[in-house]
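First comes one chain, alone, set out as C-alpha cells in the form predicted on its own.
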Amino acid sequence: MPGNLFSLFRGAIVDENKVFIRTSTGRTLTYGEMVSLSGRMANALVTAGVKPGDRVAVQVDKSPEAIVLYLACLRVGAVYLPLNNAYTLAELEYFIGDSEPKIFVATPERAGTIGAIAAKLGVSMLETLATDGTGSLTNRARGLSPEFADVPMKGDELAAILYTSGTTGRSKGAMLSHDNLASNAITLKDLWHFTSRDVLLHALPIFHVHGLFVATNVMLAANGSMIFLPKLDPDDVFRALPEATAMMGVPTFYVRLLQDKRLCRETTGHMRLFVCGSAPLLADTHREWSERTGHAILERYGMSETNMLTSNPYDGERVPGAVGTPLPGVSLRVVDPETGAGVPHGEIGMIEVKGPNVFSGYWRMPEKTKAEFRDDGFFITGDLGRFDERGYVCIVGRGKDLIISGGYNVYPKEVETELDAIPGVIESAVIGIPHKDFGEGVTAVVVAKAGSALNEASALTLLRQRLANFKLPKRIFFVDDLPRNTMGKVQKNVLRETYKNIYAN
C-alpha cells in the first residue's frame, strides 16, 4: 500500500493535461491543475494550524474544489469528515462536539449559523466554499505556493471519519485509514476495468463513500475523468451520456431514467458499465434495465464502515437480487447471529466481514467498537444473508432494523427518538416499506394521546427542524396501540405486513 492515498493517485497520472473534472457548466479541472491547487489549498490548511491527525468537517456543495479539499487534507495528514449537506444545526451540533475539527468549511450561505455553533463547541476557523470555487477557502489558498511535500503517513493512520446513524440515537464515526480506502480503490478499478479512457457520470453527492470512497478514488486510482452533475436530472444525464463510458447510481437513478423515453439501446450502446449500489436494487428494475438498454446492471454491496464488500463480475453472470461474491482479498462469512457459528450453505444469517477495506473502529467508542467485532477480527455487519447455489450473496434483511432509503441509512430509533420528543406523542415506531423509487420508505407508526390535535402534517413539520430530509418519514399514520409480543417488545414484523403496499401505486 502506498502510506499516504495521495501519492497512489499521484502516481496514477500519466497527462497532467488530461481533464479530471468536468462540470455541467463547463468548468473544467485537469490533473495538473487538481496537483497544484491541493498543493495551495494544503499550505492553507497548515498556515491555518492544521497538523496530521486533526479533523476537517466541510459541509459544501459539490464542486470540483471540494475534492481538491478532500485531496488537501490527505496530503496534510489531516482527518477528512465530510457531512450531508441535508443535516439540520441541531444534528451539525452533535458532529462537530464529538468530532472537534481543527476548522469547519461551509458553503458561505450557512456559514452565519453555523459558525456560531462551531464557535461555541470551540472550532478555531471557519471557511467557505460555494459551488463555484470561491470562498474564504480558496481565497486563503490563491496566493500561497503550489509546491506541498506531503505528509508521510502510514497506512494504517486515518484518512477520513464517516458518521452514520447509530441505533441508540447518536450517530457513530467509522474512521477509516489510508490502506482501507487505498485497497478498495485498486481493487474496484482492476475488478470494474477502469482505465485512463474512461469517463464517468456523477450524478452521486460527494459527502457518502459511494460518490466520494468508490467513484471518485475509483477513477483518481484509473487516471480517468469525471463529468460532474449536482443531481440526478434527466436532461443532463442525456446530454452527457455520449462523452461518458461509465455510471455509477443508486437504485432511484435507475428507475427514474426508465421513466423517460429517451432511455434505449441506442442512447447506451457506447456505455462500458452501469454500477447500482447503497440500496437493494429491484430485480424487476434489474430485467427492465436490461430489456431497454442491453446492459446489465452491475449490483454491489457495501457500507460505510468496510466501503465495498462484494460484487457481481463484470465478465459473467450479473443477478438480479444478488450482489455477486466477496472481492479479491475481502472474507466474508454467513453465521448464526447469536452463536457466530457458520450457517450451512444457502441458510440465512448474519453477515461478517474481515479485509483491508474493513475499518479500524468508531470514532471514541471504544465499547460500541468493541462489540461489533468478532475475537477473530471478523466485523458484524447487522446485514443479515445468505450465499445462493453460485456463491453469490443475497441480503434478505438488516439486523437492528436499519432502513436504507435513497441510499442512506436510516436507523428507525433516531427517528423514534424525535417523534416521542413530539408533544401528545405516547409512542412511536418507525419501520422501512418497499418502495420504488427510494427502495425503502421510512414510515412511522404513531400512537397519540387522547385529544391530541396532533396530525401527519403538523408532525411533519416540526420534525423537519430536528432531521435531515432522507431521515423524515413519508408517511405518518396514527393509531390506538401499537402490537406487542408476550415480552411487550413492538412487533415490528406486524407493523411491516400491515402497510407493505402502501408505496405500491
Contents of the next structure:
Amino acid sequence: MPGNLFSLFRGAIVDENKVFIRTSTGRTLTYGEMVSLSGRMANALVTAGVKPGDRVAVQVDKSPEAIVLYLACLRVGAVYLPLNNAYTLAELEYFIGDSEPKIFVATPERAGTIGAIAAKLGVSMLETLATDGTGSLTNRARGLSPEFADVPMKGDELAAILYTSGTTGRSKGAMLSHDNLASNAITLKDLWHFTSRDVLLHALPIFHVHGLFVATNVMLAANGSMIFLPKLDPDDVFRALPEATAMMGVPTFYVRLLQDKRLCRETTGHMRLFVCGSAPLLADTHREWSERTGHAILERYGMSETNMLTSNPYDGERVPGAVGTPLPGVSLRVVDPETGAGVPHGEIGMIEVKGPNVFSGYWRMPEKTKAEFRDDGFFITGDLGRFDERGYVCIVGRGKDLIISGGYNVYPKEVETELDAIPGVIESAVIGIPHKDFGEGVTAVVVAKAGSALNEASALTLLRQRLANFKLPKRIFFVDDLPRNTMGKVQKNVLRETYKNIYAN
Ligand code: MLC
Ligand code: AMP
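Okay, that one was the form predicted on its own. Can I see the form predicted together with malonyl-coenzyme A too?
Shown next: the complete complex, the earlier chain at its head.
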C-alpha cells in the first residue's frame, strides 16, 4: 500500500494534460492543475493551522475544487469529513460537536449560520467554497506555492470520517484509513477494467462512499476523466452519454432513466459499463435495462464502514438480484446472527466481512465498535444474505432497522425521536414502504393526543427544520394506537403490511 493515498493517485498520472474533471458548465481541471491546486490548498490548510490528524469538516456543493480540497486533506494528513449538504443546522450541530473539526468549509450562502454554530462549539476557522470554485479557501490558496511535500502516513492512519446514522438515532463516524481507501481503489480499478481512456459520467453526490471513494478514487487510480453533473438530470445525462464510457449510480438513477424515451442501444452505444449499488436493484429493473440498452448493469455491494465488498463480474454472468462474489482480499461469511456460527451453504444469515477495506471503528465510540466486530475481527454488516449456487451473494434483507431511500440511509429511530418531540405526539413508528422511485419511502405512523390540532402538513413543517430532506416521511398517518405484540413491542411488520401499497403508483 502506498502510505499516503495521494501518492497512489500521483503515481497513476501518465498524462498531466488529461482532463480530470469537466463540469456541466464546461469548466475543466486537468491532472496537472489538480496536483498544483491541491498543493496550494494543502499549503493554505497548513497556514490555517491544520495538522495531521485534525478533522476538516466540509459541507459544500459539488465542484472540482471540492475534490481538490479532499485531496489537499490527504496530502496534509488531515482527516476529511464530508457532510451531506441536505443536513440541517440541528444535524450539523451534532456532527461538529462530535468530530471537533479544526476548520469547517461551507458554501458562502450558509457560512453565516454555520459560522455561528461552529464558533459556539469552539471551531475557530470557517472557510467558504462555492460551486464555481471561488471562496475564501481558494483565495487563501491562490498566492501560495503549488509545491507541497505530502505528509508521510502510515497506512492505518485516518484519511476520512464518514458519518452514518445508527439504530439508536445517534450518527456514528466511520473511521477510514489511507490503506482502507487505497485497497478498494486499486481492486475496483482492476476488476472493472478502468483505464486512462475512460470517461465516467458522475451524477452522484460527493459526500458519500459511492460518489467519492468508489467513483472518484477509482478514476484517480486509473488517470481517467469525469464529467461532473450536479445531480441526476436526464437531459444532462443524455447530453453526456456520447462522450462517456461508464456510469455509476444508485437504483433510482436507473429507474428514472428507464422512464426516458431516449434510453436505447444507440444513446448508450458509447458506454462500456453501468455500475449500480448503495441499495437493492430490482431484478426487473436489471432486466429491463438489458433489454433496452443491451448492457447488463454490474451490481456491487458495499457500505460506508467497509467500502465495496462484493461485485458481479466484469467478464462473466451479471446476475439480476445478486451482488456478486467477494472482492479479492475480502473475506465474507454468512452466519447465524445469534450464535455467530456459519450457516450451511445457501441458507440465509448475517453477512460478516473482513479485509483491508474494512474500517477500524467508530469515532470516539469504543463500545459501539466492540459491539459490531466479532473477536476474530469480522465486522457485522447488519445485512442478511445467502450464497447462491454460483457462489454469488444475494442480499435478502436487513437485520438492522434501516430504510434506504434513493440510496440514502434513514434510521427510523432518528425520525421517531424527532416526531415524538413534537408537542401533541404521544408516540410514533417509522417504516420503509416499497416506493417505485426511491426504492423505499420513509413513512410515519403517529398517535397524537386527543384534541391535538397536529396534522400531516404541520408535522412535516416542524420536521423540516430538524431533519435533512431525504429523511422526511413521504407520508404521515395518524392512528389511535400502534399495533403491539404480547411483549408490548410495536409490530412494524403489521404496519408495513397495512401501508404496503401506498406508493405503488
Ligand atoms: C431527494 N429527495 C429525496 C431523496 N433525494 N427523498 C427521498 N430519498 C432521497 N434519496 C427529495 C427532496 O427532499 C425533495 O423533496 C425532492 O426529493 C426533490 O429533491 P432533489 O434534490 O431534486 O432530488 P433528486 O435530484 O430527485 O434526487 C434523488 C436522487 C438523489 C435519488 C437522485 O437522492 C441521489 O442522488 N441519491 C444518491 C445517494 C447516494 O449517493 N448514496 C450513496 C451512499 S454510499 P421536496 O419535498 O423538498 O420536493 C452507500 C454505500 C454504497 O450507500 O454501497 O454505495
Ligand atoms: P451506507 O451505510 O450508506 O454506506 O449504506 C450501506 C448499506 O446499503 C448496506 O449495509 C446495504 O444494506 C445497502 N446496500 C449497498 N449496496 C447494496 C446492494 N447492491 N444491494 C442491496 N443493498 C445494498
